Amino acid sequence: MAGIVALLAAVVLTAVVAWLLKTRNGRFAEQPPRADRSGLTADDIGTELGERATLVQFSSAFCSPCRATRVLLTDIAAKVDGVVAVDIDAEEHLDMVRRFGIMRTPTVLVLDADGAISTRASGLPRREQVLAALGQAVGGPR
């Protein structure tokens, strides 16, 4: 009996933290402000920062969302004038892995003209996220 409450107990807590986890994917969290205030550079990123705002993401190699996550960020930025999308390889990058905590892939950092970051989301997110943390990020629509 008790393996039996013990297998269910162990169910229903996979279930919750299965959850917490879907409600979480793609969302962006506004970032606090760092006392440091470093953020991306054009140097780091390997290309110049966008007039308006830059979406850099974060893959790996082997990551299906990061596919689908680069595409969305490539259509957004396509469409929406002074904003560059840029991909960078995790693995390649370690560095900026560890300085920004990126702890999966895809990881989106949200930055402003100046390269501060903006906010940032985990996981594949919707079209309309990414454009509301875009206005965000340029403070609103122009």
Second form
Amino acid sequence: MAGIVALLAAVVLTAVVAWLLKTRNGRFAEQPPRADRSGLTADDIGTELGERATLVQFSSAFCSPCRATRVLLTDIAAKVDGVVAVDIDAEEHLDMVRRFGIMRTPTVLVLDADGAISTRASGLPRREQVLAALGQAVGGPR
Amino acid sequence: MSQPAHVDPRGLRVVAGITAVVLALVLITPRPLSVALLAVQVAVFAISALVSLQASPYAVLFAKVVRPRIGPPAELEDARPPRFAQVVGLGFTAAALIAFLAGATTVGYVATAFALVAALLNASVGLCLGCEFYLALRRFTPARA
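Switch from the form predicted on its own, shown above, to the form predicted together with its partner chain and output its structure.
And the full complex, kicking off with our chain again.
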């Protein structure tokens, strides 16, 4: 009896988690409440900031969607003027991981021209989601 | 890591599916059989985690029976994330097995159910739960030099 309950609970939990991750993946949103909002500098990311915007991806070795995310961001940076894409190994920069409250890989921070975090997303984003987030970082004052 | 190994992502899904079926059977079969099945699953996880993903009996089954029928994969995947997930699976099922043998049946069911959730997520939507939260765990450990 307990086993059947456990089986049903596992199936329900699976459906809930799958749905949650599906809706959350790649959705650009505000900073989590505990995160540092001060933004990033060229020192943090190890290269110059993009003229108009910078896409900062946090990756780890144990992450299947990181590669696809990196390919997408690199492609966007190559096609959009003034945008730079940077890939950061989260495990080697745990200080930044804690500072910005990063819980999953890949997490993408979108920085405006000054390095301030405009928005962020976790999981593999779609191209339109990244482009919309870039539009927000480049365009509207915050 | 010099030359990261690569695996067929479809094989991983099939392996996760078989794992999910075995773990579901562990939950619903009567006592001596369920513990035996769980012991088998622990051994399978141990082979994938400690030897290689391709050495797992489920992966061998996929390579012999399924792949010849569906052809070569369009792309390969880095073996490190799924390998790590097998280590997590080994941890949960080994804990469940110890709990069942020690008489802590509820703990055994809960640990098995968690392993089942991870296997079902992997089989159904290709999501590697252990990998997703790997970083969340790493945040609480000191940074490497």
